[in-house]
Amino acid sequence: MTATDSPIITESLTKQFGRGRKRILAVRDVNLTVKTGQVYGFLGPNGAGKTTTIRMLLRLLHPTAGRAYIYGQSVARHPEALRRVGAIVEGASFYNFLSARRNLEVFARTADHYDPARIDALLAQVGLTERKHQRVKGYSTGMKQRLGLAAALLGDPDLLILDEPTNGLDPSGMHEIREFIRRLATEEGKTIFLSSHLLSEIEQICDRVAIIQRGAIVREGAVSDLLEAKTSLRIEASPLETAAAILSARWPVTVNTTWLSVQAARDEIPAIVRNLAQRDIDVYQIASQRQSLEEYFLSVVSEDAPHG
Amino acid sequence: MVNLFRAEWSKIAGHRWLTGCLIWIFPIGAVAFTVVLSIILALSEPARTSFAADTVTWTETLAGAWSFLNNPLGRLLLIGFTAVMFAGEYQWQTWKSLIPRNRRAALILIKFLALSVFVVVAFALMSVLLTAGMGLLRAIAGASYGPEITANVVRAAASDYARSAGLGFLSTLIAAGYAALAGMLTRSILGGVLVAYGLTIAESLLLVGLLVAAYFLDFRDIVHVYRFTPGYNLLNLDSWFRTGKSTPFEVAFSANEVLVVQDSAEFSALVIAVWVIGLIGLTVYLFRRQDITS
């Protein structure tokens, strides 16, 4: 696979924002690459550079170091690269006192691809067809959030940005935009880059992760290689706080009201058994389970927190 | 570009109230001042013979439109409509969808455009009706509205007309270039109206503050930075089109020390064009540099 057959590639991308003592380096290094037809979730907490990461992506913000490259062409050098991307980022903003078509229309033009007949089936495809003439301002945050899908979409990218989609939503709205970005993978073959909290989203629809914390990517890789890579044990044992105690000196251990999480291997089951039975700790039951998502990701976040 | 001018010009339009408020104001205004007079002057004996009075020709009126644009309340109006063009889009986050798809100077070249005909289209409609509007008050009150229409006359005027709308929109261009830098970096609507305008006012001002400058540092060639300013040298590129005669700047230090110089018009032409060039050419720079954060 050559450069142009990724959609993204990034080369030690780095942002800092402010100089001397109000220096913040909101990016820090980041090497990302997302392949075609790949739906790549990108992953972490609130304020851990995602966003600035994709605003270097569209050309929004300037590297202070470090490559972006969207299919083999550097943003920088030849935005016209762009063209080929749809995105939607920090939830959709229009003009809110045009209406839905019109702001459709503002965009295409913008963009150079205006086809009203594109527009309308847009509309049609993400159900606003009978609100088109509404003036956006009239517009729920779902109905913006679907219109700026609908405006992700123009011209017929083939990869989108998306960032943060189904931010303000309800969980209806959630899985209409979920169902519609899967379909659009699926159906359309699309290269989906996607930015989210909700991590069940993510484990759902995305094949390859990479999760940023502080400025750099700590994690990346397949969804589920990561997941199998690192099992949790379920384990029930009395009495429960000092079990949780013992094992919490060696394993990430969350505490719920009748059993313990440990983020531990499979083969660790014997050290943890004779580390419970040498303080007296009875061993009702230890089971193997395969992490979710949010449990991978939290445990991920809480390693690489700043300690102190 | 036609289709990024478009999409400029349909967005701004769509925006009623603000094209309502700052640019269609005009022509509106030229229509309600009509109306509003007729029934004065149609109610009120005096106010015809008053109006009657007056020396009111049409090529006056026609050219005179143009002036509204160099009126406080006009240039206020102006720089408004800029400042809206420019720092809206940061207000209402709209770059974050137009920027990756375009190059960052067409999107601001293509903003100085389509404010360019927004003011060409209002003023030169206008200047129409206000034209038109006056005969009609004219014909009310019973007077005459000359000069008769001649070849001559005819051409006296377009040239009279050109002169008031060229250096008329050149003005708005260099307040239109404070307000769209001014509005660029402050990513504000009230931040660029406030800015530019102010610029203006100090604009205004700067001889003054030379002639304090020139006083206190006892350095009197400080006074020249004056003649670099675009108020002068439209002035004197008007002096230039309406007499062939420069407008002399005067500045007395004492009885005896008269400073007096005199431009040639292909000077402040050179000048005026540095400002434009320059005050585009800036925001174009700048905006390119910019991180869009919103």
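Positions refer to the first chain, counted from 1. Throughout, rigid core stands for the largest set of C-alpha atoms superposing within 1.5 Å between the two forms. Predicted model, so just to flag it, every value in this text is computed and none were measured. First, how it differs from the form predicted alone.
- A movement of the C-alpha atom of Val262 reaching 2 angstroms or beyond is seen between the two forms when the two forms are aligned on their rigid core.
- Comparing the forms between the two forms on their rigid core, the Cα displacement of Pro116 reaches 2 Å or more.
- Core-superposed comparison between the two forms: the C-alpha position of Glu80 differs by less than 2 Å.
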Contents of the next structure:
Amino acid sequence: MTATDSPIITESLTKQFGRGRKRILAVRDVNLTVKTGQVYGFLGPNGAGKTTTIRMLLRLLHPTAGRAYIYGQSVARHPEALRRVGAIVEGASFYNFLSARRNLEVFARTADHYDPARIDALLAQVGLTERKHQRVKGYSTGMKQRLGLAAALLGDPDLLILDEPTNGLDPSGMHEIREFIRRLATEEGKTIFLSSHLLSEIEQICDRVAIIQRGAIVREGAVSDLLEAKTSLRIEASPLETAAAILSARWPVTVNTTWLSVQAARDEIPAIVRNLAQRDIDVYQIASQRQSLEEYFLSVVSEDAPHG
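Next block, the form predicted alone, ref. the form predicted together with its partner chain:
Below you will find a single chain and nothing else.
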């Protein structure tokens, strides 16, 4: 049974383009479960399969194999499930000859949920009130992304699927949109599925992440758990070379001028101290240094890329 409380579930979702020698397996056996209220990060280098996966979730592409479910309903069999979804895919598209507000009016009337007050409120939330009567033709990429986010929220969706929503924004704009997205989850209970390559931003707002590489999921889990698993320890001990030789039998060790970098989790510190003390090594300091999501991501895509 598919859990109806899970906004997104995919089962072995696969997409192949072409045949024979021109065959490209863009997405392979992707299994995801996104829970209500989560901000879920979907990470991967360019060409990894992020947008292809999103397009299958939104029924813009039909999978070669596998299934995608939105709130327990098969996207292929029940496209009406997408009424609970707002999305930005590969950048927002608008009528350039219309103003921002007129664009939102057209979209709202087309979807049969026209509400002038909500349109103005959304424009204010994404920081476009002062430019809402300007033609979109004169908008920067970042302004169009803000307008796209407002458009995605017009129908007050339960689930937002956002493909690179901060593309084109300056650092200040990124911060504003990041805080806005986080509030949508914590204050309004919305679920956000967020594709991005801006790893520092993802680290600050996402509850869980999946890393996709060459079409396959290579890591998935809570951000805190993934980063904790890749914690490094900075150890000051003497004699340094002897300490390095002892620890390297069990943990990856890098020797610096006056300290060691040991790839080990924080809860392994007692074992490390015992190992060194039993060999008469003087330990002066041990500090835990958690990797950033960017460091973790780079290590994963370089070490665990699937083959074949």
